[in-house]
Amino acid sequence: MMSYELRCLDLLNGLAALPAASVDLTVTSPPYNIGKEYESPRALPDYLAWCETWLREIFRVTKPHGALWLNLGYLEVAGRGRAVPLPYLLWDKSPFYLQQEVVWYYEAGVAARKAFSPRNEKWLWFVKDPHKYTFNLDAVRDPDVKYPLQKKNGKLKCNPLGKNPGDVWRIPKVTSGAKRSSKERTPHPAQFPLAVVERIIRACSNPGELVLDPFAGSGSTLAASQGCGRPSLGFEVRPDYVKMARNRLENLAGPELRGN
(Lines of atoms letter the chains of each structure in order from A and count residues from 1; the text may use other names and numbers.)
(Lines give C-alpha, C1' and ligand atoms only; values in the text may rest on other atoms or scores of the structure.)
Protein backbone atom coordinates (compact mmCIF):
# COMPACT_ATOMS: atom_id res chain seq x y z
CA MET A 1 0.00 0.00 0.00
CA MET A 2 1.18 3.54 -0.71
CA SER A 3 2.06 5.95 2.09
CA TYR A 4 2.55 9.66 2.61
CA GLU A 5 4.67 11.86 4.84
CA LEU A 6 3.86 15.46 5.71
CA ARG A 7 6.54 17.51 7.45
CA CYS A 8 5.90 20.83 9.20
CA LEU A 9 8.81 22.97 8.06
CA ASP A 10 9.89 25.57 5.53
CA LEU A 11 10.35 24.18 2.04
CA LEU A 12 13.99 25.33 1.74
CA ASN A 13 14.89 23.40 4.88
CA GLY A 14 12.91 20.41 3.67
CA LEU A 15 14.46 20.42 0.20
CA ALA A 16 17.98 20.85 1.60
CA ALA A 17 17.55 17.61 3.57
CA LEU A 18 16.66 15.58 0.47
CA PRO A 19 19.34 13.75 -1.53
CA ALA A 20 19.99 14.81 -5.11
CA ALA A 21 17.89 12.98 -7.72
CA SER A 22 15.50 11.47 -5.16
CA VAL A 23 12.11 12.73 -6.42
CA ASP A 24 10.25 11.58 -9.54
CA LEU A 25 7.60 14.30 -9.77
CA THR A 26 6.86 17.58 -8.00
CA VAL A 27 3.35 19.04 -8.19
CA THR A 28 2.88 22.30 -6.32
CA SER A 29 1.45 25.79 -6.17
CA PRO A 30 3.50 28.51 -4.44
CA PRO A 31 2.11 31.67 -2.86
CA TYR A 32 1.35 34.23 -5.58
CA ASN A 33 2.63 37.22 -3.53
CA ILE A 34 -0.83 38.81 -3.47
CA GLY A 35 -1.40 39.03 0.29
CA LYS A 36 -3.25 35.80 1.08
CA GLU A 37 -3.44 34.76 4.72
CA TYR A 38 -0.58 32.29 4.33
CA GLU A 39 2.01 34.74 2.93
CA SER A 40 3.75 38.01 3.67
CA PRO A 41 4.05 39.99 0.42
CA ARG A 42 7.59 40.76 -0.72
CA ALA A 43 9.00 43.32 -3.11
CA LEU A 44 8.72 41.75 -6.57
CA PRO A 45 12.51 41.31 -7.09
CA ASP A 46 12.77 39.60 -3.69
CA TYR A 47 9.81 37.34 -4.47
CA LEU A 48 11.29 36.29 -7.83
CA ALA A 49 14.69 35.65 -6.24
CA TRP A 50 13.05 33.50 -3.56
CA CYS A 51 11.21 31.52 -6.24
CA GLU A 52 14.44 31.00 -8.16
CA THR A 53 16.08 29.58 -5.03
CA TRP A 54 13.51 26.86 -4.44
CA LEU A 55 13.10 26.14 -8.17
CA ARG A 56 16.81 25.32 -8.34
CA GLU A 57 16.51 23.13 -5.26
CA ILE A 58 13.59 21.23 -6.80
CA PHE A 59 15.72 20.72 -9.91
CA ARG A 60 18.52 19.30 -7.75
CA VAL A 61 16.29 16.72 -6.05
CA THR A 62 14.52 15.68 -9.27
CA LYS A 63 15.56 12.45 -10.98
CA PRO A 64 16.89 12.63 -14.56
CA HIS A 65 13.55 11.51 -16.05
CA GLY A 66 11.51 13.60 -13.60
CA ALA A 67 9.30 16.66 -13.86
CA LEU A 68 7.88 19.67 -12.07
CA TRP A 69 4.30 20.90 -12.51
CA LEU A 70 3.87 24.43 -11.21
CA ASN A 71 0.44 26.03 -10.70
CA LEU A 72 0.57 29.83 -11.05
CA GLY A 73 -1.89 32.72 -11.13
CA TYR A 74 -1.22 36.40 -11.63
CA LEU A 75 -0.25 39.50 -9.67
CA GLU A 76 -0.01 43.26 -10.08
CA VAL A 77 3.27 44.74 -11.26
CA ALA A 78 3.39 48.39 -10.24
CA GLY A 79 3.13 50.70 -13.21
CA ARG A 80 3.09 47.81 -15.69
CA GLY A 81 -0.02 45.69 -15.27
CA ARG A 82 -2.93 44.81 -13.00
CA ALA A 83 -2.95 41.08 -13.72
CA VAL A 84 0.44 39.94 -14.99
CA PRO A 85 0.58 36.12 -15.28
CA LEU A 86 3.30 34.73 -13.04
CA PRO A 87 4.44 32.31 -15.79
CA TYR A 88 5.73 35.36 -17.68
CA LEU A 89 8.00 36.16 -14.74
CA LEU A 90 9.07 32.69 -13.58
CA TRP A 91 9.36 30.38 -16.58
CA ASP A 92 13.12 30.99 -17.01
CA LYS A 93 14.07 31.13 -13.32
CA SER A 94 15.13 27.48 -13.08
CA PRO A 95 17.36 25.02 -14.96
CA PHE A 96 14.29 23.00 -15.98
CA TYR A 97 13.16 22.77 -19.60
CA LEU A 98 9.66 24.18 -20.14
CA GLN A 99 7.82 21.41 -21.94
CA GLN A 100 4.35 22.97 -22.09
CA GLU A 101 1.87 25.39 -20.56
CA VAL A 102 -1.52 23.94 -19.66
CA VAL A 103 -4.50 26.20 -19.06
CA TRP A 104 -6.84 25.12 -16.28
CA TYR A 105 -10.25 26.59 -17.06
CA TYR A 106 -13.12 26.76 -14.58
CA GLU A 107 -16.51 28.49 -14.54
CA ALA A 108 -16.87 29.57 -10.90
CA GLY A 109 -14.79 32.42 -9.55
CA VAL A 110 -14.59 36.05 -8.54
CA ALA A 111 -16.81 38.40 -10.55
CA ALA A 112 -15.10 41.48 -11.98
CA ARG A 113 -16.74 44.83 -12.79
CA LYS A 114 -14.03 46.68 -14.70
CA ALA A 115 -12.45 43.73 -16.51
CA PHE A 116 -13.41 40.23 -17.68
CA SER A 117 -13.93 37.85 -14.76
CA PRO A 118 -10.86 35.61 -14.27
CA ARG A 119 -11.64 32.00 -15.09
CA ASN A 120 -8.30 30.27 -15.58
CA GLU A 121 -4.94 29.54 -14.04
CA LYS A 122 -1.80 28.18 -15.64
CA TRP A 123 0.17 25.02 -15.03
CA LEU A 124 3.75 25.01 -16.28
CA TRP A 125 5.07 21.54 -17.09
CA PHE A 126 8.85 21.43 -16.67
CA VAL A 127 11.04 18.41 -17.39
CA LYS A 128 14.65 17.82 -16.42
CA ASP A 129 15.57 16.20 -19.73
CA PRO A 130 13.50 17.10 -22.84
CA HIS A 131 14.65 13.89 -24.53
CA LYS A 132 13.81 11.49 -21.71
CA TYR A 133 10.82 12.10 -19.50
CA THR A 134 7.73 10.24 -18.31
CA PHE A 135 4.49 10.80 -20.20
CA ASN A 136 1.73 8.18 -19.97
CA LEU A 137 -0.88 9.48 -22.41
CA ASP A 138 -2.99 6.32 -22.33
CA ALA A 139 -3.43 6.73 -18.57
CA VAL A 140 -5.21 10.07 -18.98
CA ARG A 141 -7.06 9.83 -22.31
CA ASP A 142 -10.49 11.48 -22.40
CA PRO A 143 -13.20 8.90 -23.22
CA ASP A 144 -15.65 11.65 -24.24
CA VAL A 145 -15.18 11.25 -28.00
CA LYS A 146 -17.85 12.61 -30.36
CA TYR A 147 -17.44 9.89 -33.00
CA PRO A 148 -15.67 6.97 -31.27
CA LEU A 149 -16.46 4.45 -34.02
CA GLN A 150 -15.46 6.61 -36.98
CA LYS A 151 -13.09 4.77 -39.30
CA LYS A 152 -10.62 5.56 -42.05
CA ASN A 153 -9.43 2.82 -44.41
CA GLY A 154 -11.16 0.30 -42.18
CA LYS A 155 -9.36 1.41 -39.01
CA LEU A 156 -10.69 3.39 -36.06
CA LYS A 157 -9.57 7.02 -36.30
CA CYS A 158 -9.65 7.48 -32.53
CA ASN A 159 -7.74 5.51 -29.93
CA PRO A 160 -10.17 3.08 -28.21
CA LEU A 161 -9.10 4.54 -24.85
CA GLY A 162 -10.15 8.03 -25.90
CA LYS A 163 -8.61 11.25 -27.14
CA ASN A 164 -5.69 13.35 -25.97
CA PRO A 165 -7.14 15.78 -23.35
CA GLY A 166 -5.34 18.74 -24.97
CA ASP A 167 -3.73 21.68 -23.21
CA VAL A 168 -6.92 23.35 -21.94
CA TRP A 169 -8.44 21.41 -19.04
CA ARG A 170 -12.02 22.21 -18.10
CA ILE A 171 -12.18 21.03 -14.51
CA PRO A 172 -14.44 22.62 -11.87
CA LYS A 173 -12.80 24.74 -9.21
CA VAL A 174 -13.05 23.80 -5.54
CA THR A 175 -15.88 26.09 -4.51
CA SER A 176 -17.04 27.33 -1.10
CA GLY A 177 -20.21 28.85 0.29
CA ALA A 178 -23.60 27.66 1.44
CA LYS A 179 -25.26 25.15 -0.92
CA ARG A 180 -22.38 25.37 -3.44
CA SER A 181 -19.35 24.10 -1.53
CA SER A 182 -17.39 21.30 -3.23
CA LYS A 183 -17.37 17.93 -1.47
CA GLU A 184 -13.58 18.03 -1.20
CA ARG A 185 -13.53 21.57 0.22
CA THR A 186 -11.27 22.27 3.23
CA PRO A 187 -10.82 25.56 5.13
CA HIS A 188 -7.68 26.30 3.08
CA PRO A 189 -8.23 29.47 0.99
CA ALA A 190 -6.39 28.30 -2.15
CA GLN A 191 -7.18 24.66 -2.80
CA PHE A 192 -6.89 23.10 -6.26
CA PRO A 193 -9.08 20.10 -7.22
CA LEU A 194 -7.95 16.50 -6.98
CA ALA A 195 -8.99 15.88 -10.60
CA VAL A 196 -6.29 18.24 -11.89
CA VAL A 197 -3.53 16.71 -9.78
CA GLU A 198 -4.59 13.14 -10.50
CA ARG A 199 -4.31 13.75 -14.25
CA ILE A 200 -0.81 15.18 -13.80
CA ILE A 201 0.33 12.34 -11.55
CA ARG A 202 -1.00 9.58 -13.82
CA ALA A 203 0.51 11.20 -16.92
CA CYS A 204 3.92 12.17 -15.56
CA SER A 205 4.84 9.47 -13.06
CA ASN A 206 4.57 5.71 -12.70
CA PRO A 207 3.04 3.65 -9.87
CA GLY A 208 5.35 3.53 -6.88
CA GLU A 209 7.31 6.68 -7.82
CA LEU A 210 7.70 9.50 -5.31
CA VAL A 211 5.60 12.66 -5.66
CA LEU A 212 6.62 15.82 -3.81
CA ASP A 213 4.69 18.96 -2.85
CA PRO A 214 6.89 21.52 -1.04
CA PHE A 215 3.89 23.87 -0.55
CA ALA A 216 1.53 21.18 0.72
CA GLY A 217 -1.28 23.46 1.92
CA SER A 218 -4.49 21.46 2.20
CA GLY A 219 -2.77 18.23 1.15
CA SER A 220 -4.34 17.87 -2.30
CA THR A 221 -1.17 16.55 -3.96
CA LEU A 222 -0.69 13.97 -1.23
CA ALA A 223 -4.35 12.94 -1.39
CA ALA A 224 -4.23 12.58 -5.18
CA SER A 225 -0.98 10.60 -4.98
CA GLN A 226 -2.59 8.23 -2.52
CA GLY A 227 -5.46 7.59 -4.94
CA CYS A 228 -3.01 7.05 -7.83
CA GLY A 229 -0.79 4.53 -6.06
CA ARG A 230 2.21 6.82 -5.52
CA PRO A 231 4.04 7.50 -2.25
CA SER A 232 4.22 11.21 -1.47
CA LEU A 233 6.07 13.76 0.60
CA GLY A 234 4.91 17.23 1.54
CA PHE A 235 6.33 20.26 3.34
CA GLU A 236 4.09 22.87 4.94
CA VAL A 237 5.32 25.68 7.17
CA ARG A 238 2.02 26.43 8.94
CA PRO A 239 1.10 24.00 11.76
CA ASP A 240 -2.64 24.67 11.34
CA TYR A 241 -2.49 23.68 7.67
CA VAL A 242 -0.46 20.58 8.55
CA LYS A 243 -3.13 19.54 11.03
CA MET A 244 -5.86 20.22 8.46
CA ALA A 245 -4.10 18.21 5.76
CA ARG A 246 -3.33 15.29 8.08
CA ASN A 247 -6.95 15.08 9.16
CA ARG A 248 -8.00 15.09 5.52
CA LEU A 249 -5.52 12.39 4.56
CA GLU A 250 -6.43 10.20 7.53
CA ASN A 251 -10.09 10.41 6.57
CA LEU A 252 -9.18 9.16 3.08
CA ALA A 253 -6.93 6.34 4.28
CA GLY A 254 -7.42 3.14 6.18
CA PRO A 255 -5.25 2.45 9.25
CA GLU A 256 -2.60 0.80 7.07
CA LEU A 257 -2.10 4.04 5.13
CA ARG A 258 -1.54 6.42 8.04
CA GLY A 259 1.23 8.90 7.26
CA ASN A 260 4.25 9.88 9.36
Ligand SMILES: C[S@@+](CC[C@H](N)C(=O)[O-])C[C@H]1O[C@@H](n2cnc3c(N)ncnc32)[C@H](O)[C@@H]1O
Contents of the next structure:
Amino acid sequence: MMSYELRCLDLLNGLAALPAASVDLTVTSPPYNIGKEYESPRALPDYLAWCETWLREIFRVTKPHGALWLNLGYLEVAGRGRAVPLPYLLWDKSPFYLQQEVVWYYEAGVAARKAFSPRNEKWLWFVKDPHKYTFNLDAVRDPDVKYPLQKKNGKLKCNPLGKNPGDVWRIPKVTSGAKRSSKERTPHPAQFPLAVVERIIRACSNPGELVLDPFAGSGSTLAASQGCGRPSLGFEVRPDYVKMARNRLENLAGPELRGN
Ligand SMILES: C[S@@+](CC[C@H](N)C(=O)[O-])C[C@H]1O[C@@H](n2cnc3c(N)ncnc32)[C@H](O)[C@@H]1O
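Any chance you could show the form predicted together with this ligand after that form predicted on its own?
To see the whole picture, the full complex is given below, headed by that same chain.
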Protein backbone atom coordinates (compact mmCIF):
# COMPACT_ATOMS: atom_id res chain seq x y z
CA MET A 1 0.00 0.00 0.00
CA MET A 2 1.28 3.49 -0.87
CA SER A 3 1.37 6.14 1.81
CA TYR A 4 -0.78 9.21 2.21
CA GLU A 5 -0.94 11.92 4.83
CA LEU A 6 -3.83 14.31 5.44
CA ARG A 7 -3.16 17.25 7.77
CA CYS A 8 -5.94 19.35 9.30
CA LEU A 9 -4.44 22.75 8.51
CA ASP A 10 -4.92 26.04 6.74
CA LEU A 11 -3.08 25.52 3.46
CA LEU A 12 -0.80 28.52 3.99
CA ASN A 13 0.50 26.97 7.23
CA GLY A 14 0.79 23.58 5.56
CA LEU A 15 2.65 24.95 2.54
CA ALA A 16 4.98 27.10 4.69
CA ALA A 17 6.17 23.95 6.47
CA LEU A 18 7.22 22.28 3.19
CA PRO A 19 10.74 22.69 1.83
CA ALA A 20 11.20 24.38 -1.54
CA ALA A 21 11.12 22.02 -4.54
CA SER A 22 9.72 19.06 -2.61
CA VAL A 23 6.49 18.24 -4.53
CA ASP A 24 6.24 16.65 -7.99
CA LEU A 25 2.61 17.38 -8.82
CA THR A 26 -0.19 19.41 -7.22
CA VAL A 27 -3.81 18.64 -8.20
CA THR A 28 -6.40 20.81 -6.53
CA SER A 29 -9.61 22.81 -6.61
CA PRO A 30 -9.90 25.89 -4.39
CA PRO A 31 -13.04 27.54 -3.01
CA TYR A 32 -14.52 29.70 -5.82
CA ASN A 33 -15.79 32.44 -3.44
CA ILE A 34 -19.41 31.68 -4.30
CA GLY A 35 -20.83 31.09 -0.83
CA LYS A 36 -20.42 27.33 -0.43
CA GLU A 37 -20.68 25.95 3.08
CA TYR A 38 -16.88 25.71 3.36
CA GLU A 39 -16.03 29.31 2.50
CA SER A 40 -16.40 32.74 4.09
CA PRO A 41 -17.04 35.12 1.19
CA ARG A 42 -14.35 37.76 0.58
CA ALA A 43 -14.36 40.94 -1.50
CA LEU A 44 -13.06 40.06 -4.98
CA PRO A 45 -9.68 41.88 -4.61
CA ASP A 46 -9.09 40.06 -1.27
CA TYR A 47 -10.02 36.73 -2.80
CA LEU A 48 -7.68 37.22 -5.77
CA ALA A 49 -4.84 38.35 -3.48
CA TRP A 50 -5.35 35.24 -1.32
CA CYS A 51 -5.26 33.02 -4.42
CA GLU A 52 -2.07 34.69 -5.57
CA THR A 53 -0.46 33.99 -2.18
CA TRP A 54 -1.10 30.25 -2.27
CA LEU A 55 -0.34 29.96 -6.00
CA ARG A 56 3.10 31.42 -5.34
CA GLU A 57 3.60 29.07 -2.41
CA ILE A 58 2.69 26.08 -4.60
CA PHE A 59 5.23 27.34 -7.13
CA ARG A 60 7.89 27.45 -4.39
CA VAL A 61 7.28 23.88 -3.20
CA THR A 62 7.11 22.44 -6.75
CA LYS A 63 10.17 20.60 -8.08
CA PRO A 64 11.91 22.11 -11.14
CA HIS A 65 10.17 19.68 -13.52
CA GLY A 66 6.90 19.53 -11.60
CA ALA A 67 3.40 20.77 -12.37
CA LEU A 68 0.17 22.20 -10.96
CA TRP A 69 -3.29 21.23 -12.21
CA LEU A 70 -5.89 23.73 -11.02
CA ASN A 71 -9.62 23.08 -11.33
CA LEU A 72 -11.62 26.33 -11.64
CA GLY A 73 -15.25 27.31 -12.14
CA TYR A 74 -17.01 30.66 -12.35
CA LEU A 75 -17.93 33.58 -10.12
CA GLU A 76 -20.02 36.74 -10.37
CA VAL A 77 -18.15 40.02 -10.76
CA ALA A 78 -20.60 42.70 -9.56
CA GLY A 79 -21.84 44.90 -12.38
CA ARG A 80 -19.50 43.22 -14.92
CA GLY A 81 -20.29 39.55 -15.36
CA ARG A 82 -22.69 36.90 -14.11
CA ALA A 83 -20.42 33.89 -14.49
CA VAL A 84 -16.86 34.99 -15.15
CA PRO A 85 -14.46 32.07 -15.68
CA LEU A 86 -11.96 32.08 -12.83
CA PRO A 87 -9.11 31.20 -15.24
CA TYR A 88 -9.50 34.71 -16.74
CA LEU A 89 -8.67 36.16 -13.32
CA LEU A 90 -6.04 33.73 -12.08
CA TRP A 91 -4.05 32.31 -14.99
CA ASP A 92 -1.11 34.75 -14.66
CA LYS A 93 -1.01 35.22 -10.88
CA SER A 94 2.09 33.08 -10.30
CA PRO A 95 5.44 32.47 -12.02
CA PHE A 96 4.15 29.13 -13.41
CA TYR A 97 4.04 28.68 -17.20
CA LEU A 98 0.54 27.92 -18.49
CA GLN A 99 0.95 24.78 -20.56
CA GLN A 100 -2.70 24.16 -21.47
CA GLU A 101 -6.33 24.64 -20.55
CA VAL A 102 -8.45 21.49 -20.49
CA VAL A 103 -12.24 21.66 -20.58
CA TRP A 104 -13.90 19.19 -18.24
CA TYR A 105 -17.32 18.58 -19.82
CA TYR A 106 -19.35 16.97 -17.04
CA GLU A 107 -22.62 16.58 -18.98
CA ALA A 108 -25.30 17.12 -16.33
CA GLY A 109 -25.89 20.17 -14.16
CA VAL A 110 -28.42 22.72 -12.97
CA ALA A 111 -31.11 23.57 -15.53
CA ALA A 112 -30.80 27.32 -16.25
CA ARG A 113 -33.71 29.36 -17.64
CA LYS A 114 -32.15 32.69 -18.56
CA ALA A 115 -28.85 31.40 -19.96
CA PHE A 116 -27.38 28.16 -21.23
CA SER A 117 -27.03 25.53 -18.51
CA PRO A 118 -23.48 25.30 -17.21
CA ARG A 119 -21.91 21.98 -18.22
CA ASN A 120 -18.18 22.51 -17.87
CA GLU A 121 -15.36 23.65 -15.66
CA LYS A 122 -11.75 24.23 -16.62
CA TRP A 123 -8.48 22.67 -15.56
CA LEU A 124 -5.36 24.81 -15.95
CA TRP A 125 -2.18 22.81 -16.43
CA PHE A 126 0.83 24.79 -15.23
CA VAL A 127 4.44 23.66 -15.44
CA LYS A 128 7.53 25.13 -13.87
CA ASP A 129 9.78 24.51 -16.88
CA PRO A 130 8.12 24.58 -20.34
CA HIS A 131 11.10 22.68 -21.81
CA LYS A 132 11.17 19.82 -19.32
CA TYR A 133 8.05 18.45 -17.70
CA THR A 134 6.43 15.05 -17.24
CA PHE A 135 3.89 13.97 -19.85
CA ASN A 136 3.19 10.23 -20.11
CA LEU A 137 0.80 10.23 -23.07
CA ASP A 138 0.85 6.44 -23.49
CA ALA A 139 -0.37 6.03 -19.91
CA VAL A 140 -3.61 7.89 -20.68
CA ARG A 141 -4.41 7.11 -24.32
CA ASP A 142 -8.10 6.71 -25.13
CA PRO A 143 -8.77 3.22 -26.57
CA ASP A 144 -12.07 4.39 -28.08
CA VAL A 145 -10.76 4.74 -31.67
CA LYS A 146 -13.23 4.76 -34.58
CA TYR A 147 -11.06 2.89 -37.15
CA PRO A 148 -8.37 1.11 -35.10
CA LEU A 149 -7.26 -1.11 -38.00
CA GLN A 150 -6.91 1.61 -40.66
CA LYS A 151 -3.48 1.42 -42.33
CA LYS A 152 -1.27 3.71 -44.40
CA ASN A 153 1.60 2.15 -46.43
CA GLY A 154 0.95 -1.12 -44.59
CA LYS A 155 1.31 0.45 -41.16
CA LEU A 156 -1.44 1.04 -38.59
CA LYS A 157 -2.43 4.73 -38.70
CA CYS A 158 -3.48 4.87 -35.09
CA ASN A 159 -1.37 4.08 -32.05
CA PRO A 160 -2.49 0.60 -30.86
CA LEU A 161 -2.77 1.99 -27.32
CA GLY A 162 -5.38 4.47 -28.49
CA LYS A 163 -5.68 8.15 -29.35
CA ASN A 164 -4.63 11.27 -27.51
CA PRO A 165 -7.61 12.08 -25.23
CA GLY A 166 -7.64 15.70 -26.41
CA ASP A 167 -8.37 18.84 -24.45
CA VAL A 168 -12.10 18.28 -23.83
CA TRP A 169 -12.67 15.54 -21.30
CA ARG A 170 -16.16 14.11 -21.11
CA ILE A 171 -16.27 12.73 -17.57
CA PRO A 172 -19.50 12.73 -15.51
CA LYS A 173 -19.75 14.70 -12.28
CA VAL A 174 -19.97 12.91 -8.96
CA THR A 175 -23.74 12.74 -8.56
CA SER A 176 -25.96 12.48 -5.50
CA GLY A 177 -29.58 11.55 -4.87
CA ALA A 178 -31.59 8.39 -4.52
CA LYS A 179 -30.86 5.83 -7.26
CA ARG A 180 -28.46 8.16 -9.15
CA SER A 181 -25.73 8.65 -6.55
CA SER A 182 -22.18 7.84 -7.78
CA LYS A 183 -20.45 4.96 -5.99
CA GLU A 184 -17.61 7.30 -4.99
CA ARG A 185 -19.99 9.94 -3.52
CA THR A 186 -19.13 11.27 -0.04
CA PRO A 187 -21.10 13.93 1.85
CA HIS A 188 -18.63 16.63 0.68
CA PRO A 189 -20.48 19.26 -1.42
CA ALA A 190 -17.79 19.77 -4.10
CA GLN A 191 -16.15 16.45 -4.79
CA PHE A 192 -14.36 16.01 -8.12
CA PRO A 193 -14.40 12.56 -9.80
CA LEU A 194 -11.53 10.11 -9.39
CA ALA A 195 -11.44 9.54 -13.17
CA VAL A 196 -10.31 13.13 -13.87
CA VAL A 197 -7.63 13.11 -11.19
CA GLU A 198 -6.35 9.67 -12.17
CA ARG A 199 -5.82 10.79 -15.78
CA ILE A 200 -3.87 13.84 -14.57
CA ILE A 201 -1.76 11.84 -12.13
CA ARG A 202 -0.86 9.13 -14.65
CA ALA A 203 -0.04 11.68 -17.36
CA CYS A 204 1.86 14.22 -15.29
CA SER A 205 3.74 12.23 -12.63
CA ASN A 206 5.65 8.97 -12.37
CA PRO A 207 5.07 6.10 -9.94
CA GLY A 208 6.48 6.91 -6.52
CA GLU A 209 6.41 10.72 -7.01
CA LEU A 210 4.71 12.96 -4.46
CA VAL A 211 1.23 14.37 -5.22
CA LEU A 212 -0.15 17.29 -3.18
CA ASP A 213 -3.70 18.60 -2.71
CA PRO A 214 -3.72 21.68 -0.45
CA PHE A 215 -7.58 21.90 -0.59
CA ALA A 216 -8.13 18.21 0.01
CA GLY A 217 -11.87 18.22 0.79
CA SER A 218 -13.11 14.63 0.71
CA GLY A 219 -9.63 13.33 -0.18
CA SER A 220 -10.25 12.59 -3.88
CA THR A 221 -6.69 13.45 -4.94
CA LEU A 222 -5.24 11.30 -2.17
CA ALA A 223 -7.56 8.42 -3.09
CA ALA A 224 -6.65 8.66 -6.79
CA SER A 225 -2.92 8.87 -5.95
CA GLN A 226 -3.23 5.74 -3.90
CA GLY A 227 -4.84 3.95 -6.85
CA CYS A 228 -2.07 5.18 -9.19
CA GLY A 229 0.82 4.16 -6.92
CA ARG A 230 1.90 7.67 -5.86
CA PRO A 231 2.37 8.85 -2.27
CA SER A 232 0.28 11.90 -1.44
CA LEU A 233 -0.11 14.77 1.00
CA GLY A 234 -3.24 16.83 1.66
CA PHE A 235 -4.24 19.87 3.72
CA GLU A 236 -7.85 20.54 4.71
CA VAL A 237 -8.94 23.22 7.14
CA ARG A 238 -12.26 21.69 8.30
CA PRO A 239 -11.99 18.91 10.88
CA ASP A 240 -15.30 17.34 9.77
CA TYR A 241 -14.05 16.97 6.17
CA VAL A 242 -10.72 15.61 7.43
CA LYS A 243 -12.58 12.98 9.40
CA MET A 244 -14.71 12.10 6.37
CA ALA A 245 -11.68 11.91 4.08
CA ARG A 246 -9.66 9.80 6.50
CA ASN A 247 -12.55 7.40 6.76
CA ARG A 248 -12.73 7.21 2.95
CA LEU A 249 -8.97 6.67 2.64
CA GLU A 250 -8.93 3.97 5.28
CA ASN A 251 -11.47 2.04 3.22
CA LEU A 252 -9.57 2.30 -0.05
CA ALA A 253 -9.55 -1.41 -0.54
CA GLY A 254 -13.29 -0.99 -1.10
CA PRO A 255 -15.28 -0.84 -4.32
CA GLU A 256 -14.18 2.58 -5.53
CA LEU A 257 -10.59 1.43 -6.08
CA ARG A 258 -11.55 -1.93 -7.42
CA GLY A 259 -13.03 -0.05 -10.35
CA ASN A 260 -16.69 -0.90 -9.74
C1 LIG B 1 -13.61 22.80 -3.82
S2 LIG B 1 -13.36 22.00 -2.32
C3 LIG B 1 -12.26 20.68 -2.74
C4 LIG B 1 -12.97 19.37 -2.93
C5 LIG B 1 -12.05 18.24 -3.35
N6 LIG B 1 -11.48 18.45 -4.64
C7 LIG B 1 -12.80 16.90 -3.35
O8 LIG B 1 -12.84 16.18 -4.37
O9 LIG B 1 -13.39 16.57 -2.31
C10 LIG B 1 -12.31 23.09 -1.44
C11 LIG B 1 -11.90 22.62 -0.07
O12 LIG B 1 -10.95 23.53 0.46
C13 LIG B 1 -11.14 23.63 1.87
N14 LIG B 1 -10.53 24.90 2.31
C15 LIG B 1 -11.07 26.14 2.28
N16 LIG B 1 -10.21 27.04 2.76
C17 LIG B 1 -9.09 26.35 3.11
C18 LIG B 1 -7.84 26.74 3.67
N19 LIG B 1 -7.57 28.01 3.98
N20 LIG B 1 -6.91 25.77 3.90
C21 LIG B 1 -7.18 24.47 3.60
N22 LIG B 1 -8.36 24.04 3.08
C23 LIG B 1 -9.30 24.97 2.83
C24 LIG B 1 -12.65 23.58 2.02
O25 LIG B 1 -13.03 23.22 3.33
C26 LIG B 1 -13.04 22.56 0.95
O27 LIG B 1 -13.12 21.27 1.48
